[in-house]
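A single chain, nothing else alongside it, follows as structure tokens in the form predicted alone.
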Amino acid sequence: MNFSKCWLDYQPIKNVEKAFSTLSVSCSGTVVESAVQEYCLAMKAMTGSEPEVVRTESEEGVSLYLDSSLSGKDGYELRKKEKGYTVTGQSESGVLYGVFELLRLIRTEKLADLPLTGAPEMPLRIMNHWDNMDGSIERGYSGNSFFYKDYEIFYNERTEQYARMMASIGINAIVINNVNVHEKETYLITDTYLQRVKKYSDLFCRYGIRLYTSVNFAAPMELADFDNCDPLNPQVADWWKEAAKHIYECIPEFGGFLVKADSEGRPGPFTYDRTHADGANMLARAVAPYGGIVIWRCFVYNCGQDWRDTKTDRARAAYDNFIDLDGCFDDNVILQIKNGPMDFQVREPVSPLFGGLKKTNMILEVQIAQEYTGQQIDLCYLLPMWREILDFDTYAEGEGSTVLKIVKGELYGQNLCGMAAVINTGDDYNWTGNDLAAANTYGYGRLAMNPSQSPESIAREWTALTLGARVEEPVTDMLMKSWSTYEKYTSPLGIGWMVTPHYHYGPDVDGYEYDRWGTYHRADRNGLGVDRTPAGTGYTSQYNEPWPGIYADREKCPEELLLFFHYVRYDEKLKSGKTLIQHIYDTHFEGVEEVEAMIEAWRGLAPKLSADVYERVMERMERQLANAIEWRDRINTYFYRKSGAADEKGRKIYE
């Protein structure tokens, strides 16, 4: 097997009850099948033995019902009987997360904690791949695609394996294929690769997930030789409605299209003077006939921005494309929004859209692949972040209208919203690259299930199950301090970017300074920041009060997100006393010295790890050390050049 098992790695236990060596199964089904199959190769893995599996009620051992009345879509009910345990699911896959539960309750010793209810909170949970046919993955940090190499499709026991740990954190969508889709990429939708797709369909249908796939909005141009993608030609839209129905012929549980449209140089209705409700609608009614949705990103934005133009904002531009569409798409049509309103740095507000769109399905965007946050090499655990763009208030409908109720569907009653992710495996052996950046797809399956859950918690939990309990206080103080030590050494108070273009791993404080995307630092002698205020770019007042006030104003604005909305001086004192360049010093040698910190308690950790995770994580460890002091060393001379502030404590900056 050249692959690690991950949290799915069942290890032998002791004292197991005998009632765990009986299964009695009395429904049936792909799914149930799939959580049957799933409990006897644990309990085989961890007992020695494989349980005896009965297909009738019985009184004794691990019991399977179906009931379709119990509360939640998908829910399960977990209880002790007197001689067993029962395991109920209000469907097929409510069996199967019951099933997941239950072992997980057995590994990390919290049977205790039984009767336990649950239901995924979330309707949609998705996971977004970018990978390409030629077996790459655009923004990859570990390794190459599982799914393809060299235009063929792959179908092995990894991608069975990646089937059962998605399901296993409640994942229901897959996008298999880049948003940027290519020439090659364009044909999935046709019988150059369509059964060979339905392979992928199938194999998750048995877990209870739905396939869809990122399409090209100019596929009848590329495919049928039109002369227009018009989204208002009858024969563009009779051209879609085809292909869906074919589509649906050879795979009937298709969930339907990913589209990134009129954004970085895709097709798009803007060609024809049409509006992304034009185009969006169009492909929707090709697949509504069979129940498909269509997902439509609204990363949009112009990439040819002159930095010359202080009033033109990209962070602006999302809400000011799709805000005034809000009500006009159809109700099949779900727009992807993306965390923030730039492109998942390590500190953005949250995006307006959330709190402007109130006739409209929407999904929350997050990034797993750690694009800026230290792409698996740096180790960030992103659900500290998470859990504070969930429970940011948008004042919608009012206080208490947060993103969470959004995506619940509980603001609005929508049942298409949710939460998808840009995914960040690949065909390396531990799948992520750094073992530790597991924990950013474990917990990120788990939050979108189980939103309550804390981020310390999810942590704890997947280091006992993936690293065991010897060492689960220890990696979850490295896990939940880590967003906070990357912020630190690389770029301060939300102004984001500063680094390599292209590749963005590394300092590069001026690389996009001038350039056309739009992601401005605006860095002179006296002081730096975007001024986003109603005397600057107004983005401000694309949110609902009181947040322009508070943003605006300069004294109220939460400190992390100054320099996103407000030009400061150097010598300006913050709420902490100190003058914003010192922050700067002071933040920057701080980092590094966390994360030498953090390399020290690894290092203490080498006696109850595998040698070879240890070697891997320590590996990592070494290079973003190199990473944090390149980052202290470049930001803390251009800023001490720029403004010619000495550190106060006097440590080395370089002249």
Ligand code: GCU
Contents of the next structure:
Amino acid sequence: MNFSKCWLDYQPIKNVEKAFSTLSVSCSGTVVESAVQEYCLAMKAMTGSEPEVVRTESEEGVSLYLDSSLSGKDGYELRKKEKGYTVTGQSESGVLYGVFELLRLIRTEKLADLPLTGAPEMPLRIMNHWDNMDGSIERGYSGNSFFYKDYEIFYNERTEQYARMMASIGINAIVINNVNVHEKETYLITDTYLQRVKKYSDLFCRYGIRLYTSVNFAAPMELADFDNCDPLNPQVADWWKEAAKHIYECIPEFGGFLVKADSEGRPGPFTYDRTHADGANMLARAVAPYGGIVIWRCFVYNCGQDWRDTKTDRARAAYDNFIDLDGCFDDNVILQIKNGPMDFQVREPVSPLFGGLKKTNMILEVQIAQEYTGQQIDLCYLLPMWREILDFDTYAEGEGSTVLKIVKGELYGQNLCGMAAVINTGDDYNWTGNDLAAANTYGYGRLAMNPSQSPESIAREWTALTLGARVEEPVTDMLMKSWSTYEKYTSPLGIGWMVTPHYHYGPDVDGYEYDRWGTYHRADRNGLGVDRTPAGTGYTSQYNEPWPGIYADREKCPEELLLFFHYVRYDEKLKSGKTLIQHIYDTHFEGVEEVEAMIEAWRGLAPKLSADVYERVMERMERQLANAIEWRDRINTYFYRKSGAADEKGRKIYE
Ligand code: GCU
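If the one shown is the form predicted alone, what is the structure of the form predicted together with alpha-D-glucopyranuronic acid (GCU)?
Let's see the whole complex now, leading with the same chain.
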């Protein structure tokens, strides 16, 4: 096999109970059959023998039931009975999730936790693939696509394993192509590819997952002879209706469309002086008769900015473009909002749109692919970041209006909400480039299923399932420290960017400073940072009270975001009593030291790990160290040259 099994690598277990050898199935359906298959496959690997499957109720063994009166959509309940265990699902997916949960408990020796109930807390748990049909992946750091090559769509053991992996972490929607829809991908929704797409959809459906495609807003112009794609042109709308009708004839379970419009050169309604609501609703009406959904991205900003202009602020863009459209979207439209106002930086405030929109379905978009957080070379476990985002209080409906409540549908009673993540997989043997980066893939699904689980417990679970209980403690420790370490040796205090343009790995402090992307740090000889208070760009006013007052106040502003919101002099003191410049030097030295310590810790684990995992990760860690050193020296030298301030501790800073 040319791929690893990741967290589904079932190893022999010690405590084999007699009950495991019988599976009694009192329900039916294609997803239930997948649950049966998963159970048998796992048991064969863990106990050495295939369990007997009986299709009647049985006192003994593991029993599967379906009970739609069970609470929580797609929920499940696991119980111990006298001579075995029961798994009851509220739906077929519930049965499948319950079986995966049972298998996890067996593997982590936690059957004593029963009885246990669970239900996915977010209605939509989506993976966004940025795969292109030529086989490349936009921001892919683990080889090429395992969906496509040379404009052909694969279907093989790996795609099957992928579907199983996604179901095992609770994913229920997958977008199979890049949001930047290029020429050939525009044809994905046509007969050129639909039959192949259907094969994927059928596979996903067996695991309770719906398939979506990213679509090109200008498809009527590219696929038919239209000279415009004005969303209010009835012929354009009719074209989409016909296209949707055909898709659903072929794939009745088709989920819908994901759309990146008027963003980074992609076509959209702005060309025709129409709003994003006009654009989204036109598409939504085409898929509505079939229960389809349109997911519309809010990543809309001016990417042709002049760096001389200090009033235009990219951070404001999503809010400014969408806030007035609140309440204008059809019921089957969801806005997909990136976690921060910029673009997946190592540290950003939470997008103010979450606190602004009240009558619109919302999905939180995060990036598992580590575009700006080390590209799966450097270790950066992202769950603690996502946790903070979910816990952010928007104050939309008073205190306690967290992002989590919004995306769970609790605050506004919505059903079409949840999370979407740009996945980090590719066709590398280990799927994710760095073996440890799979903790983010796994963790994303687990967090969306059950956000009350802590990032640490998810890290433990992933480590135990993937690398073995023997290394659970030290690897969890590495994962938990890694975001902070990465943040220390890269850009300071929320300012972001400072990366090599286009590639986004490694330092280039001024790389984006005089460019058109709206990503500036404004460093001069006295200090750095962007003034986003009302005296500056006014971005702070996009938040609900009390945030504007907190963010705009130099003293109250959370320090990790200080330079995002304020221009600060190098000699100004931080809460620690250190000057800003000393903080920059210290964190950069510390970051490198922490990487060195992590490598030492990994070295110590060699006897407890398989040699290939050990080597693969070590190779990444050595590259991470080189990267951290480069960041440290470039950042320190840059700010030393600007400020002329010596390091109090007299460490080596290159002139
Ligand atoms: C980032 C990324 C692009 C991507 C874009 C998006 O800007 O660098 O490659 O297309 O996000 O989210 O659409």
